[in-house]
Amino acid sequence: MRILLMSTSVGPFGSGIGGGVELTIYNLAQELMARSHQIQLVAPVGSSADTLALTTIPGEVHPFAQNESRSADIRVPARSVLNAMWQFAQTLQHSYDLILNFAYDWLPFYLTPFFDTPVAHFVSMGSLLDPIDDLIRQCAHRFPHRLGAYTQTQADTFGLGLPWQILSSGIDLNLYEYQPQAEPALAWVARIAPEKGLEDAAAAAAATGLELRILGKMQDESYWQWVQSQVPAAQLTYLGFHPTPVMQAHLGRCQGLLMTPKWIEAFGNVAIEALACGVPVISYARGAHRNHQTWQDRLFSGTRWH
């Protein structure tokens, strides 16, 4: 098949700025490529892909939906980069024999049945704004088989009842080392946001005395600083945002990561990331891996890709 990946628009794909979907759909496009299926992503300009086909599109990012209240209204930016790459599907979709989107954003959903070529959806985002899930709903409804979500925890949030595919998630164990000795310390992986809970981390890294260290994208520098103050004791070492060769030796020397997630999250893909590289994974017992067992027996039952 001949298939368009529509990137998240609240940031560059390679970035960090979108989190576990940048993953997700790196991923993927790695499986998809490697059962003879053509694969082109269109990304926000500044994007990067080195394995990809990518088309990049100027314009302004969309705010992220977790900063808003529930009955927000939506809001478009004046020059929006995803009113851009929607034109961009529009004009070439008869070159495409399914498109799949990954924003959790009112337009993909909302053009779902102006579209001649299939629009299908990977919902990346648990229910945040009404005007958002009610558009989901409606495209449930009329296209029952174009909606997917990580897990079923993910999808109970818009309301039981709606026809999920449940996808899950998955990584490719070579790209991960096990290591078998830990230094003493702990693992916080995440972008550094508020939902994230950043704050219960560097809690109970000072009630351990352990150095917490820190890998993600810095998206909210005030919140950061504040973290900070309320944990003095904390040992915190930010470590940046780094690709999955570089992120995965870190983490793999430390002795847990901990989850403190403050919503929930539609999977949580650092949690398999650990496992895969033998780091015992703590955390709230909330969100997508309540059903833990699930996706651990995907995860070690023995083939290349789950």
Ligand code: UDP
The other form holds:
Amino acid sequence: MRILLMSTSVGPFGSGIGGGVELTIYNLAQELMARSHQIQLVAPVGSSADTLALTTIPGEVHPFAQNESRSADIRVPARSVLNAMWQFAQTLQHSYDLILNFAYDWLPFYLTPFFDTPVAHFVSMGSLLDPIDDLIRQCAHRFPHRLGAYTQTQADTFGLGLPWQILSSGIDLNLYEYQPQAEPALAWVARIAPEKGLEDAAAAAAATGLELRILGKMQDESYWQWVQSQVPAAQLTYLGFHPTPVMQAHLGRCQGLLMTPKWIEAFGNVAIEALACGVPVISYARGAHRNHQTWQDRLFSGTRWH
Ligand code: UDP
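Having seen the form predicted on its own, could you now give me the structure of the form predicted in complex with the ligand?
Following is the full complex, with the preceding chain placed first.
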């Protein structure tokens, strides 16, 4: 098949701003190509994608859904990159057998009935915003079997009562190395943003007396400053955002990975990446795998980031 992959509109592909969906797109594209499908990726200007055929589109990136309140109106930047990406897809649609959307944004779901070429959606978030969820619901009713999710628990957050394609996630194990000796440190790997709950991991690290090594895109500098001020006893080492080979080498040297999400994590690729390095994962039972109250309030009962 000839498949057009439509990337997230929150940032350039390869920058890390898009989070785990960037790795999902990359791995999926590699596997589809290995199965002889023709793949073309469409992503915002500034993107880079190694060997993937890539078309970059100019325009303004979109705000993060996780920073909006559930019933808020959808905000569209004046020169929206998402609009431009979908105009491009509309123009080229007859050259493709399938258009596969990865953006949790209203436009791709709204446009689905207006395309001749089938549009399918890999939804990489849990339910977050009512206006988008409404369009996902309409899409599901009108086009059953065109919605995919990582896990059933993630799909259930939308409460559609309709079947989803459960696609799971995957990584290329060749890129990860098992390291038998660990150093006295814990790892935390995520975008540095409030919904990832770094303050809880810092508190846990402080309680153990272990260094916390932090890897991930610096999305919110003021939040990072706040975490440091809240947990002065924690030994926090920010190592930056790195390509997978470098990231996994750091991660593999740690005794464990802490995952402390404050939101319904759609999957959390870093969990399977840590396991691929032989690093145990200590996580809240929240997100794609489970969804109930956790012990976070006991661990960190101080001020909350708002
Ligand atoms: N990541 C990376 N380099 C780093 C730190 C993180 O490539 O230095 C990647 C990691 O491989 C993972 C993504 O960032 O794919 C984080 O995705 P996750 O699904 O855990 O959370 P999200 O950001 O999507 O909420």
